[in-house]
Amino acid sequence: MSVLLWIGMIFGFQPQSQNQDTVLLAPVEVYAPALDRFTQGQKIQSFSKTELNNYQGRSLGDLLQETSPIFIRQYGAGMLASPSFRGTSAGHTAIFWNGLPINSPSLGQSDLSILPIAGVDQVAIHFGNGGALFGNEAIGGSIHLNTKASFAKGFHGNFTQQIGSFGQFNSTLKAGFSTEKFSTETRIYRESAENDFTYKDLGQAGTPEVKAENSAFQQSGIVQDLAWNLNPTSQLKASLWYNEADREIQPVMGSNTNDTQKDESIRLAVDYFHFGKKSILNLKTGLIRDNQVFNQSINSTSQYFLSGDWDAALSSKWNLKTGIRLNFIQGELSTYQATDQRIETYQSLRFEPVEKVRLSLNLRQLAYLDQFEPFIPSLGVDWDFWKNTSNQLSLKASLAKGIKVPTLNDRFWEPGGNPDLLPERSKSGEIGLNWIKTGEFNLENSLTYYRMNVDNWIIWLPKGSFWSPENIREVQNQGLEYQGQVSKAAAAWNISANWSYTWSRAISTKGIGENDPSIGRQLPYTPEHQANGRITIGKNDFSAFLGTFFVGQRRVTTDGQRVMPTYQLFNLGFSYPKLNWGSLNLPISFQINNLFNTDYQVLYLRAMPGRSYHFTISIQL
């Protein structure tokens, strides 16, 4: 089939209509691959600028737990955050800046706690299997962070502080110039939090009350980016990115440890763009580097990528894309050193047979070291079955094939690693229907149902005196996932809420043994059920809201003998984005989350902040 494709690109299609998927360069933006273009039968939850405004010196973590179907597994405030999407790890959700990979290759998943909003302009989230589309590691789903500039916007700049409970201070500073050939960006942050928060210690007798401590947190980072229209065809883009990060790991409750991590990223991003009638060429090179620092245990890895692509509206109902990625790595860990190599080569092909009906087929194919992989397709398809000029029904389908390669940890750690683990596999399915209504009030709602079977599951089991991994478990995922909004403006008011809720179900099919307590039962700190909303009101540009998320049950272990209870936090805030001083726009807010000063863990003897206020001022030139 991708012989076909590469066929069909050469020789089987002539552009015949520049009516339809036009893909000219705008002459003041930056250009960004629309995300959506080859993703029919797809779910994808983008977040607009005022929501991003809205957690500002708040981490990814955050926004995703508070305001998408994603359960995130959280250590403690500022500690590691990692996502599960629909049941699957941390490891199987892929993540993305700026078009770049930047999962740590030894660890295969990236620490939430530490991507700041505040970083980036741009998140979306694709949920599914997503393999042939992004690669690697993209079973459960994926996250995309971008960073934006626009050209022929002079100079802007902001800057903005916060202050809040337990010794929170985050600082941003964003300034940017640009003309119609040239644009820079600027962002420089810093936060900080002590998190010296009470909490009940379980694993002290009688539960005292105790204040948390070796907890503190604090990071900083500096944006860059730049963009050249260098003619009216052709433009280049530069993005950097350097983030630090020092934390204290607060430990488990009962316990008085002392340890200390430092995180450093360097992540850089180039692309040269040029643009033809109906097809856009991509050439993209970058690199990543991550240091960690647990006590004095030094881990680092360099990631470096090279690929190109060819998008081409072949004609006004035929799309094509189609590409070669090239990525080498090297770890340097405190038990080992390792090197890998992959060629990923990818084709996507779009097809709108009639105006109501988009279908899509991906495919991509993945060598590593001295292994060659078979290719992984989705296919998928969107109808708008019934619309006027006030309604639209959709249904969407897809079936999909995933892969995760083994980390270098499971292939490479001394003692324990094994070098001959094979990749981890999945397939899926999934339908759902999507209905938008337009007119005195707006209303989106959709309901999808997903099941995933995922073979080859890494386990780390005990070897004599060391872990090794295996290809022991077997995995079985469905579910559904229901998410809606509605919007209305009256007179001076604007009145708009969203919701979502989750039911995943996430089962072990094979384990350690016939007698192994996991088979049938919900993987550990998996929640059955999920749920958030918000609802916003405002009138002459003052607005409030509350917020809540629920997170049901959660087993600590795999024989499901300890289970965590539920929990559902508030989170209520007031902003005025219109005070002035002068010629200053003063943008103020203030929020309180943990409204109602729960106490809960996400994980098992894992202290969580009670009640918190957090006040935020913005200078706007």
Given for the second form:
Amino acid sequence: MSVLLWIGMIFGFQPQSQNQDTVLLAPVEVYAPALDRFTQGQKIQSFSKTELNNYQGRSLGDLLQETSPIFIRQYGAGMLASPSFRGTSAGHTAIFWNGLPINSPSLGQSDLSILPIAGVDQVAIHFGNGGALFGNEAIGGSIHLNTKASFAKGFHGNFTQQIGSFGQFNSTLKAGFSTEKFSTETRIYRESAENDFTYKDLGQAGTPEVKAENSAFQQSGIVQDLAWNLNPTSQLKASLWYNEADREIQPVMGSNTNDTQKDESIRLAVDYFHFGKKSILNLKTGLIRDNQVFNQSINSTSQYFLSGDWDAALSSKWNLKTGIRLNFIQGELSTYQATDQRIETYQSLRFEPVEKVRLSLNLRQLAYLDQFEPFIPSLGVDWDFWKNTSNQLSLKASLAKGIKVPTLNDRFWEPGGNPDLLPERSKSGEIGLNWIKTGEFNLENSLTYYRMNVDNWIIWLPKGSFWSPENIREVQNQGLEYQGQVSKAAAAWNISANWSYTWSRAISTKGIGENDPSIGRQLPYTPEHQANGRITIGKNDFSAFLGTFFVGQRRVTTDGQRVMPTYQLFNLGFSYPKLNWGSLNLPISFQINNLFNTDYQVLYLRAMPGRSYHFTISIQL
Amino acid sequence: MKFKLNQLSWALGLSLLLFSCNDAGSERPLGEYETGILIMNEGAFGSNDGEVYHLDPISGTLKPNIFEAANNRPFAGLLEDMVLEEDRLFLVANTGKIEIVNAGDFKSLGAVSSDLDQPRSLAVVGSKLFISDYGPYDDNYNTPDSYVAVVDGLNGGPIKKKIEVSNKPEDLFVSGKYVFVAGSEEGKVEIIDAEKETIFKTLEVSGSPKQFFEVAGTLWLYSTGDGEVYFQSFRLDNLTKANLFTLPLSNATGRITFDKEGTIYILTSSGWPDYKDAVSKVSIVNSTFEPEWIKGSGFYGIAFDAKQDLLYVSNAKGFQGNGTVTVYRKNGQVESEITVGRGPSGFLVY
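With the form predicted on its own already on screen, would you show the form predicted together with its partner chain?
Whole complex next, starting from this chain.
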């Protein structure tokens, strides 16, 4: 019996339509712990392979902005893109790659522009506080990236070339070979763009149309996945991701800077799995090195990980997971050197008292330097309270805590770093309703209301000639997230659509002194309204999609005298995967982004590109 | 605190003060923005949201973002200085441009928008503009290539020449065909011959030169130093240094203003670790000195309105959002407080 069938039997996976990509396992697979095993009462959004295919040649930031409730603060095309999840700051979204947290320990966040979709196979989002499940920085939510090789597939390979407007030229070569016992997959990619789009320069007299300067973008990387089935009950796998991005930093309108930035990252994860009769033991080690050169200023950090956990089905009703993670951090920053070490232990318990109810309790203890956070819990329930042959209604509810350890820069930056900072702390609760209808057409609707507060929110304030961080702000967040999708297959036709609307209120309740004008107001660059939708129509093998996303007004500063206008963009795409030339299969696709050439800025005075065309052709080997 | 100033000749001159020259007035009717007070909001780094607000001190009417209102486009820069010359107002953005507007209605007349790095101030000689500029940062965030740029034409245009000066030039002052440059980093005053566009003479001065001012025909330079500030006067006939006065004042910034009775107001900031800011008041006539006349945190700009006899102190409020301006009476009482733009750093008082 193959390894993964075992796992399926132990854990009794129930394929659910909304979570197929994370749950449903093919018979022979490389094992990856499922994200939703202990996230009862919370929400997960996974992206299908088709959705990710539509974003080949683009970044994680583009994918999330256009198809999820996360708002991406984007400083230009290919420039810094940082997430704001449920009205939180960029440092309140944890990002994982094959189970390792990859946010920079010095900045406490990631630049989503240099996480290319080409480098990963799976993307999933966990909404809300995940301090107990995922640890540091999972406050607004967390993003989980995975690579995924497979067994017993023989040789496969493909080459994809994308050519687009503004000098875009992207190439990806992917090749893999696998037997029942061994699997290897290598991919190499290079993405580049001149980014010389035209925009209306508001910083010049007469607001002339000018070409963007100093905004060229180039990144390349290699991803290597290896996996061995050592014996029927154990598996070893390793993943390596090297990414190098070389960017000119597009100046804000009215400035003529010629900054450049180079980012280099090496990420390595090695996992050993032992599949027991009713349990899985996982030992993991990893390494992440980030090296950033901004003009001549060099900032490097290294993180080393060692972790182990044990996931067991205690009975048909009880599941337990417990583990420990050690993390050693070294920083060589332009103005200081620092080390940090973290020890985390965690316990998760899932209980299914009756068939329709699932409860989970998660706990985490976190120690860093001389600080100890003993109690980071979350508690959640899923209750399928009504069900008939074609309808299912479920209720989700959860309470959770989250934490953010001050970053290395917050604590040690010279001058101004504040070693006495406390962690940022968050408490939240959410309740959601899910309706799944199957039958002639499949329909799914979910509505979630959340409330959250973040205390000890760190902000940097000018202190004479330099800036220093303090635990000052307190923020109350609440919001509604509505998501729906429908699909229908009839004869040769395939129609599907999905849509979402997000209302997000994030208000300072405590600021710099009592007269801080930010008190009672929405945080800057946090839209209250966001929406997106996409309709895909396929006939035989041909398919076309029309996608749109809307971003509401954003205040530029805390007191909100200047407001950025709303914008809505449309993307249109066509694909035909069955083009053949002799025995070669040549899938092709064509995409138009910003279909109506809308002039917009995400952030004040940061020029964004107008309409662009992208043509992609692959060669399947 | 009482202190002694033995030579008060310069102080007597102060009481005559600068305002007479502005009040001389021209025949033409004044525009909407040529009365009252212009508030310079620097903007936040990386946001280029500098702007000018207009305050009518009598009615209290505050008009925000008057550049954008007049020109249907944002100022798009960090506003470093405003220089009035006849009916033109030069808005100096340290993000690399000069916007030139009609002082009356703020309508754009032109710009200097290419080949500048970090302009700090501007002076006009005849039909030429002289622009002090830090130059680009090097790898260690030093500015070894500071210059004064020359532009032919009062409405801007291309840079004609860059005259190399000592590091970090700030304020400029024009006397006849000479342009005085406050070289803040190396303690120098360079005197440029505006016709030849070369440095005519360099004078070494005490402290870090910050701002020029003219009192009764005498040119003064205000400089900051370690634990003291300096007032250096110059002879304009032979371009030499005249008198130097020293005042024991710690943590002084480059922000200074005067009232009609010979009182000097200087912003001080203690920096780390206490971050205490203050308005220091030096009354030359009474020989009184109050280093912490008004205490606070976040003080960023200062100006005295001689017509209303009121002192304006701006507060950047951490650049997180909008700043404020507090209006003080001469006895230190707060007259009013108004919310202005981001990073209010200075004023132009008509």
